[in-house]
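Only one chain is shown below, in structure tokens, and it's the form predicted on its own.
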Amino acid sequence: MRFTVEDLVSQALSQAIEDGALPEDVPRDPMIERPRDPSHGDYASTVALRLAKAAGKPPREIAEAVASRIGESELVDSVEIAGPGFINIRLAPVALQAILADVRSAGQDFGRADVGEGRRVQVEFVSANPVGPMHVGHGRWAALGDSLARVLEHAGYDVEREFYINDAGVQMDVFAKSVAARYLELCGRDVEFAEEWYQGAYVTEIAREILEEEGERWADADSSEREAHFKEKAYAQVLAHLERVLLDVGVGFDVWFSEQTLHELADDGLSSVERSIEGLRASGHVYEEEGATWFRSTDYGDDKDRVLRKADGDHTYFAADVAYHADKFDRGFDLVVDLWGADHHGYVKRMEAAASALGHEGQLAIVIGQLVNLFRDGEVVRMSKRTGEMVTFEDLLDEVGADAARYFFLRRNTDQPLDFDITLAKERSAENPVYYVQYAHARISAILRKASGADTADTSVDIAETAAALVRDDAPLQLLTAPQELALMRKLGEASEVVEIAARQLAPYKLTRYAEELAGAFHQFYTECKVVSDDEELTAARLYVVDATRVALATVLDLCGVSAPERM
């Protein structure tokens, strides 16, 4: 509906220019937005305020020239000029009623847009080190990344999900030593466990699995051979566990990219890291100083140049990241999206500089997320009751479930710390936002079952099939004029805009906000408007709007990666 309003204002603006009411050279953007106060109308145009200087006329005069030319349209109820020159537009009931048919005919494609026009996007997220379980922050990135990928796909992008495995570097060696030490302890050997080694109980569990599978054959082996074997073994176990937990919450990846491959030598004798450095050198972005190799990141706005290769010959983590992003762009992505934790905030500018130096300015988007704080009954939760250690993402899933975890992780913008209330997430009440939204879908399903005469206890009833058989395509939608009906239809009409904005701004949290507003509009409608009554025509019309709401709620919940239950 927004696009229809934009067309109406654009045509009026063009007519005003043709009639000589406005100069030829003024911009023709209709500049449509939704008023903060619904009493001001369904849409507002700020075109008069924006064109005042270019047109050399007062804003209200411009507003009058445009508003008077919007003309007669069955879709528009009224056009008013307000304040310094806002053009407020209120849609006619027939326009809102038309939205319902669009929703039901679109089905799962409801709200789909073509903003992306098929452009290829890679979303890289989670990317936890394969040396232990994921913490709750990783859970937030899992929910955010997967939902963002879903939104981008719904907005017309060709999306690929990628997990970057940090399997190179010192942490992998420390992990191997940690597992080997616990293995020797389980074999009855005395071991001095270094303070910097991984301390968690999960390390002992990994060692126990190796002992049960392979026995004590490694107890007397050469330490370097033992650690090399355990490094690969433990790494594979942890990675398999990460993948299993992520699949449990509905998150799958198209590509698992190993950092180690960036350091492997190719036929030309160079690794990907070395090749990316040489590429930057050839384009004048690299220099040598004090025995180290530097990247001229200050040429792209960074506060200082960055080391790629240290004086001792070792590459920095940044060098590997440059090579990794060079590889991403070599794979032909039009946009690369990285989801990083708050501890990487200072890393953004140098990575953007590297992307620009590689010839891909503006093609890297980095989303920084803040920390997750767990609460239970108003108290901060830091330790797992089960293990006495850090609460892991898996612990949280076990307690609140995948739907609640994903929904709560999405409810705040990533630039805000997230306070996750475990007690609230488990409540079966309207205070729990995910329950509130899911209950709206379940309530609609119950209405449709009852109206169809289906056995309400029969769990095999397919709601989509029931709705298709029950809801009349020729339902008299013109009867839907009650304030609650109009408010619900208005909210349904916002879905495409929400998807488009969430995709453009890389902001899936807008989906949960919309889901709650839509559920609220439905609950209000249900309270004030009896759906099934003795009036057959009104019943038909209200079943139509109820089913359209079901489709919309299911679609938005799916974009969040959350189920739309038919019973609760």
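Treat the numbers as computed from the prediction; the structure is a model and nothing was measured. Rigid core: the largest C-alpha set superposing within 1.5 Å between the two forms. Numbering follows the first chain given and starts at 1. First, how it differs from the form predicted in complex with the RNA.
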Second form
Amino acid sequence: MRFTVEDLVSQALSQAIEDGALPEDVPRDPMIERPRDPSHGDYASTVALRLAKAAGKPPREIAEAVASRIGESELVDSVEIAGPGFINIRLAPVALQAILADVRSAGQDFGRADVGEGRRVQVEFVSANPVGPMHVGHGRWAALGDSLARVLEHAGYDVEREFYINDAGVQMDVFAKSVAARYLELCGRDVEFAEEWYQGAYVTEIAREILEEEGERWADADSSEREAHFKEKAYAQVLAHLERVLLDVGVGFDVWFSEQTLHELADDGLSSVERSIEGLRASGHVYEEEGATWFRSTDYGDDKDRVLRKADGDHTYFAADVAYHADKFDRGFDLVVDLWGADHHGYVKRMEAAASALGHEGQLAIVIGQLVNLFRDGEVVRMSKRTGEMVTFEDLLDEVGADAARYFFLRRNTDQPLDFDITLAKERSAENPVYYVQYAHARISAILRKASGADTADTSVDIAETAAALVRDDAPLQLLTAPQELALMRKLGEASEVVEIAARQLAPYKLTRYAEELAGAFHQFYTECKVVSDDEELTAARLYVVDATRVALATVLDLCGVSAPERM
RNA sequence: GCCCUCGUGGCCCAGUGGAUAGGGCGUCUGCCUCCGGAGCAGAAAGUCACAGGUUCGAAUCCUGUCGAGGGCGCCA
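Can you swap the form predicted on its own for the form predicted in complex with the RNA?
What follows is the whole complex; the chain from before opens it.
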């Protein structure tokens, strides 16, 4: 619909130039936008305001020149000039009714956009250290990353989800020592548990499982052998745990990428990390100083240069990250999206610098997510990793459920720290937006069940089948002219624009806002327009719009990773 | 000290350089003989932190000040 309007205005603009009403050298962009105030129409062009200077004429005169040349279209109801020179365009009811047919025939494809044009994009997120349970912050990245991936898919990208496993650092050795110490304790040995080791109760749980599986035979083994073995066992357990929790909330990864593999030597005797350093060196941005190897990231606007290889010969974490990103680009992605916690934001510049030096400027997008603060009954829930006192993502899921957790995490702009009120998320009331949206879907399902004459208590009734049998393709949509009906149709027509914006801005939270607006438009319609009535034709038409709304809500909720319940 | 992000009704937040700055919560007033009231309608409530600047037009862009959070290792 937007394209139609853009075409109409573009043609009028060209015509105006051809007729000599406007100079030849002005830009021909129709400048179409959605007015904030619905009373200003469905679309507005600001072309007259923007061309005023270049054309050397007052905006209203230009608006008149363009508006008067906008061709007749059955889809357009009115074209008006308003304010300082806006051209407001209102769609005809026919155009809105056409949206309904599109929604129903699109089904799961409702709202699809094509900004991606099939380009390959990788979204890397969560990437928690495999040394313990996920905290609630990881839950936010999980909800955000997965929905972002869904939106990008819906916007025409070819998407891959990846989890980067930080399994090469010293934290893995500390973790192994921690498990080993707990194991020895369980075997009745006297051990001193260092303060910097992992304190959480889950460490003991892992040790207990090893003890149950393998007995006490590791108690007297050589400590380095024991730790090496425990490292592998504990690592595998934690990873399996992470994967299971994530799958429980509908987040699945295509690739689990191990940092360790970047340090393994290939046939040429070089690791990926070393090869990527040489790659950077070839680009002319690497130098040696004070025994260390440096990346001159200041060439790309970083505050200072960064060490890749320390004087002791070890590589920095950053060097591994460079190798990792080089590997991503080698895999042929057109765009690489990283979701990082706010505590990593200091690394953004150097990483972007590295991507540029590797020849992939503009192909790396780093989304920084602010942290999550947990509240319960208005009080901050304090957490300490040192003492192991914390509410994990899994605890939160157990308490509030996957739908509420995902929706709450998604709802805020990532720039904003998120205050997550556990009490509120559990509440089944109007204060809780996820229920507001889901309720609309459940209400529609109830209407369809009733209209079909099905046994409303029969939970085996599939709502899509019910709708397919009930809704007439030849429903007289021209009967849908009530303000609430037109408003609902307008809202349905915005979907692909919302998907497009969410994809372009890497901002899936836009979907939750749209979902709430759509649900609101439906509730208003429901209040004013009785669907099932004695008027057979009007009932048919309203069932049509109701079912289109059902399809739309289900699709948008799916993009959010939230279920669309038929009953609540 | 330097860097990043953010300051929008009492509270929580939207707001692609455009029109009279929107929504939710809370407060107040209404609406169930009627398809699900987990809903709807209405009212009160704003110097968009402050000061300059750019622009035909600024909550939005630039500079400075104040305030909040985060980050500033040859750690991972």
